[in-house]
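One chain is shown next in C-alpha cells, namely the form predicted alone.
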Amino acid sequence: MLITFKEAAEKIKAANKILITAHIQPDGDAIGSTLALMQMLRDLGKEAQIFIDDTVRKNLHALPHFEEIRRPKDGEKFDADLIIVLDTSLDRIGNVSKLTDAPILNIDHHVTNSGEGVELYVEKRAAATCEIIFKLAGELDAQITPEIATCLYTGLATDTGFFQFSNTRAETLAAASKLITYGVSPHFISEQLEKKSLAEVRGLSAALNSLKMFYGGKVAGMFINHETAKTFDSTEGFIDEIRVIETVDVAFLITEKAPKVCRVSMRSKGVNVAQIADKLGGGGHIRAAGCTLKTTLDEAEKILVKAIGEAL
C-alpha cells in the first residue's frame, strides 16, 4: 500500500526499536542509506540495527560504522517494533525477513517496486534512496553529521555514476552540494569506490575477452563463469567499459555466482531495461536494472538476449 512521505516519517517517529535492511548484492546506495538512517535514528534516541543478508564489496567498508552491519544467522531472532526496508522490494532481502514479525515500512526509489503487501513510500524521481533519506532527516529533525553526510553522498554518487547518468536532477546536485557543506570529502569517496583488487582487474580482463555483440551492434554482453567469479567479490564498473561503445544501446553482464545461479546487470541509453528485468523476476531503474536467472550461463545468455531483442 502506497503511503505519503509524512506518513512514513510518522511511523518512524512512533517506533523505538528498528531493524534496517536493504537488498542482497548491496551497492553504494543500499549501504549508504542504511548506515545513514541507523546513525540518524540512534542520534534521536532510538535503537537501530542493520542486517544485510550478503557480503559487501570491500570498497564500501570504509564508510562510517560499516563494521556494525550484521548478517543474519540461521535461527536468529531480533526484537523490533518496525522493519525499515530500503532501496528494494521485500523479495530481495533474503533471510532478514525471518528475524522478526514486526510491521514493515518500505522506502524506495525504484520504478518496479509495487509495494505489494506492505506500506511503501516510493519516490520514483529520486536519483537514489539516499536522496530520500536526506530529505527524511529534515522531517525527523535529525542532525546531519559528517559521518551521516558521507554515507548519503556515497549513495547519491554511485547511483548517478558520479552525477553522469540521466537520473541526475537539479535536486540531486543540490543535495550533494549541501552534504559537502556538512563535511563530505568527495575525493575520499571517489578514491575508495574506485579501488579494485588485482583479482578484480584480472576479472575485468576476462570479462572483456568474453565480449559478444548482438542485433547489429545495438547490444553488447559480457560473461563471467563461476570459476572466475569466485576469485573476487565485485564486478562494479565492469559494464561501464562496454556501455560506451558508440553503437550500443543496451549493455549487459552475466555473472555465474554459483552453479545455475546467474546475476544479470543491464545498462541502456534508451531502452527501458527495468521492464526487461521485471519480466525476468528482477527490477531496477529505467536505464540500469538487473535480475537473477537460476540456470546455466549459456541458457541465461539465450534468455536475456531474447528478452532484450523483444524490447528493442
Ligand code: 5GP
The other form holds:
Amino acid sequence: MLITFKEAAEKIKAANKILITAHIQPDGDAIGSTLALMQMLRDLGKEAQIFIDDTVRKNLHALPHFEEIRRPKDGEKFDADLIIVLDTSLDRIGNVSKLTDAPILNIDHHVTNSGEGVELYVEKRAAATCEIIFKLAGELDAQITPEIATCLYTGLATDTGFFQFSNTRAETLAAASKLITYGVSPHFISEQLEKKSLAEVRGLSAALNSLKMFYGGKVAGMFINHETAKTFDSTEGFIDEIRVIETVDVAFLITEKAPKVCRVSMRSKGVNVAQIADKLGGGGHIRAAGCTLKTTLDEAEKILVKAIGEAL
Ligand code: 5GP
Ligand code: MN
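Hand over the structure of the form predicted together with the ligand; the form predicted alone is what we had up.
Let us now look at the entire complex, which starts with that chain.
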C-alpha cells in the first residue's frame, strides 16, 4: 500500500524502538541511508539499530558508525516497535524479517517496488534513498551532523555514479551542496570509494577479456566465473567500462557468485532494463537493474541475451 511522505514521517515519529535494514548485496546508498537514519533517530532520543543480512564491501567500512551494523544470527530476536526497510522491496532483506513481528515501513526509490503487502513511501524520481532521508531530516527536525552528512552524500554519489547518471536532478545536487555545507568532504568519500584490491583489478582485467558483443554491437556482456569471483568482494564499477562502448545500448555483467548462482547487473542508455530484470525475478531502475539466475554461467548468458533481445 502506498503512503505519503507525511504519513511515513508520522509513523517514524510515533515509534521508539526502531530496527532499520536495507537490501542484501548492500551498496553505498543502502549503507549510507541506514547509517544516516540510525544516527538521526538516536539524536531524536529513539532507540535505533541496523541489521543487514550480508557482508559489506570494504570501501564502505570507513563510514561513521559502520561497526555498529549487525547481521542477524540464526534464531535471533530483536525487540522493536517499527521496522524501516530502506532502498529495496521486502524480498531482499534476508533473515532480518525473522527478527521481529513489528509493523514495517518501507521507504524506497526503485521503480520496480510496488509496495505489495507493506506500507511503502516510494519516490521514484529520487536519485537515491539518501535523497529521501535528507528530506526526512527536515520533516523530523533532525539535525544533520557532519557524520550524517557523510553517509547521505555517499548514497547520493554512488547511486548517481558521482552525479553523472540520468537520475541526477537539480534536487540531488542541491542536497549534495547542502551536505557539503554540513561538513562533508567530497574528496575523502571519493578516495574511499574508488579503492580497489589488487585481486579486484585483476578480476576487472579478466572480465574485460571475456567481453562479448551481441545484436550487431547493441549489447555488450562480460562474465566472471566462480573461480575468479571468489577472490574479491565487489564488482562495483566493472560494468561502466563497457557501458561506454559507443554502439552499446545495454551492457551486462554476469558474476557466478557460487556454483549455479549467477548475479546479473545491467545498464542501459535507453532500453528499460528494470522491466527485463523484473521478468527474471529481480528489479531496479530503468537504466540500472539486476537479478539472480540460479543456473550455470552458460545458461545464464543464454537466458539473459534472449530476454534483452526481446526488449530491444
Ligand atoms: P547493481 O547492478 O548495481 O547490482 O544493481 C543495479 C540496480 O538494480 C540497483 O538499484 C539494485 O538495487 C537493483 N537490483 C540489482 N539486483 C536486484 C535484484 O536481484 N532484485 C531487485 N529487486 N533489484 C535489484
Ligand atoms: Mn538506491
